[in-house]
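Next up: just one chain, as structure tokens, the form predicted alone.
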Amino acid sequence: MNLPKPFLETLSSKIGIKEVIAFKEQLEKSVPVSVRFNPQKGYQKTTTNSVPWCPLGQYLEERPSFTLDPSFHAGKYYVQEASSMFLWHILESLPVNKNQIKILDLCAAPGGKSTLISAWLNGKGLLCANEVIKNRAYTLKYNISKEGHHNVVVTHNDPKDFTILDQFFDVILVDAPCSGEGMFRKDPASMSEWSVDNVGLCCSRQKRILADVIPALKNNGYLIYSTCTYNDDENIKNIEWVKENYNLQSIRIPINPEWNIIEEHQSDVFGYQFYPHKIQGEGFFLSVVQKDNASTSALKLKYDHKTLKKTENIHKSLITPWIDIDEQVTLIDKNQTIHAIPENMQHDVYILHHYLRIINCGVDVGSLNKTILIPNHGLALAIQKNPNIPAIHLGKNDALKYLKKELELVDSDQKSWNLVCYNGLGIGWLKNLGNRINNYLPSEYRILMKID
């Protein structure tokens, strides 16, 4: 692997030539494969090959074809790089109340860290997962829907749009766009894009993103900053900058020495660096700072409940066959789509709806068409759906045919709408017409690979 010479020089000055030799040797080896299981979709914890800092993480001996596993499409697990699962340990280490917490994942696509936060919250609090690039935002929406929780809002906004949300979030994660040094093994093309100038550009952009979002952090709230790089300019020096300019305090996180995570410490700032020759994973950096308890009170934020309204009682009989509405509230948007969210999250959703572009709100139950409700794909993946919905259970081959939209018939007398299940987990909807079926899997989620 021909690593850029200036990169090696910078890394050598940081960790020494002997460590760089071990680092280079490790990058010639295969990339570790790891997944994080969904605790709400049948996960059984194992004691072998587990990711040390995340109880839901597990290493695999080889990389299977995830696309050809219906359980992957059902959201039973998420394919996530092990180092980034360290976020779980960070969240566990912070003295926060899950029941009332509001978390923002600012640069969230494709959704690895957002789905981890969603699993950690387990239906409590509120998560706002944001992505500025439109097509990536819809990828994020899909991955969030597979997790199945109803307390997540997906937005498509620029970081500067969050500035006005004065002291709204208790925790903000900025997984900042970076030069990608930690991805050299996983994505060799990233080496050709790396340069000293690009590191400088990334550093400036990271500062701008941090400056845009800090006003949205509550007093005493926590900012979690991460990158997949090794250099100090994008990592600990950025934390020094934000600490000095925005009255934040660095938080030291307890870590197990056996994990071989390197704790960095400069100018009363702490950071946690992952090196592939030290741990079973890729390059990663993370640091936590806390906002000072300033005396200024938060601005009173506006809210919008006119274009995202609570459903009327006349809709209840249409909704209850599809989703359990206990301790939930259902909202209807201008397109007549029904959304189910936790009842205690309603006012916060109205605030976000006023200031941001929401592309997914809780569980998208379905769309009203006069006196019927047409179920949304997100409902098939949701944890809170009505357990009495008629379901058709498919074996692996037929489930893959369904996911390729090539299944023509099902062996069932249950007509009309049916939840399509694989190993007890929903993967979509179909209408059984007896002599044929209508497949309601969205075309953008269809498997294109050949089934062997």
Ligand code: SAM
Second form
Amino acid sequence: MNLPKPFLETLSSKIGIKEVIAFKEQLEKSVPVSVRFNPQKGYQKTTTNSVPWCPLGQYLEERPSFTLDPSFHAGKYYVQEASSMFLWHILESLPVNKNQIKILDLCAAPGGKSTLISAWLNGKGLLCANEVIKNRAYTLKYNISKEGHHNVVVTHNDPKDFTILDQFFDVILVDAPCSGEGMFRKDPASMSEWSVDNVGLCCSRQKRILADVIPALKNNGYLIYSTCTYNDDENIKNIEWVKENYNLQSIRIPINPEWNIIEEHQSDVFGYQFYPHKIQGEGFFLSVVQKDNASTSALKLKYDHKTLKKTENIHKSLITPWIDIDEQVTLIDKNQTIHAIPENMQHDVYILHHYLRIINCGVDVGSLNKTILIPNHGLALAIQKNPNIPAIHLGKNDALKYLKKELELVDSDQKSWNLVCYNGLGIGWLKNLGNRINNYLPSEYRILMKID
Ligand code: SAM
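Having seen the form predicted alone, please provide the structure of the form predicted in complex with ligand SAM.
First the chain shown before, then all remaining chains and molecules of the complex.
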């Protein structure tokens, strides 16, 4: 692999020439493949090949065609690079109360860390998953819906739009856009984009993003900062800058020495660096800081309960056959589209709705059309569906045909709306008309690949 010379020089000055030789040798080897299972969609823990810092993570021996596995489309697992799953260990290490917690994932697309946070929250608290680039925000929305929880709001905003949300979040993750040195093996194109100037540009952009979002962190709240690069300027030095300018204290995270993660320590700041020749994964950096308690009390935030409002009771009987509503779930609607969100987070969702551009809110249940509910794709993937919804179970070939939008008929007398299932998990909706079906899989999610 033809690594950029200035990159190698900087890396040698950081870890020494001997380590760089081992690093280069490792980069010639194949990229480890790993997935993180969705604990709500039938995960059976194995003892071998597990990712050491995340109980839901597992290495695979080779890379299968995930597109040709209907379980992938059902959200049974997320294909995630193993080092990134370290976030699980971080969340487990922080003394926070999941029931009330509000987490922001500021740079969230395509959704690897947001889906991990969603799995960790397991329906408790609230996650706001944000992405500034529009088409990436819609990919994020889809991946979040596959995880299936009702406590995630997806937004499409610039980091500066969060500044006004004074002390709103308990935890903020900034998985910053970076020079991507840690991805050189997985994505060789990132090497051609790398330059010393680009590292400098990334560094300034990272500081700007951090400065924009720090006001939205609560007193005593935690900021988790990560990149997939090795460069100190983009990593630990940015955290030193945060510490000096915003008075946030670095938090040391206990790690198992057998994991071989390198703990960095510079002027009271700790960071955790992953190297591919030390661990089974790609390059990654993470650091945690905590806001102090001395700042002013939070500003009173506005909220919007007019355009997003609680669904009227008369409509509930149309919706309950589709989704389990208990005391923890509430229904809200926006222009007759129904969303299920956590009851205890309703006011916070109204606040987010006032200040941000929400592109999805909780489970996207469906639209009310006079006396019927037309289910949305998000409901097919949701965990909280009513278990009595009529369902048609397809084998692998028919499930793939359905996902290609090429299935014409089903062998079932169950007419009208049916949940389409593969191995017990929802993958979409169809309407059975007897002599043909209407396939309600959104076209943008269909498999385009040729299947033999
Ligand atoms: N957290 C994601 C995951 O685990 O799947 C990966 C995030 S990636 C490292 C960084 C993200 O930041 C990208 O989705 C990118 O579109 C977004 N981004 C790019 N420029 C940005 C900016 N100026 N402000 C905020 N986010 C930005």
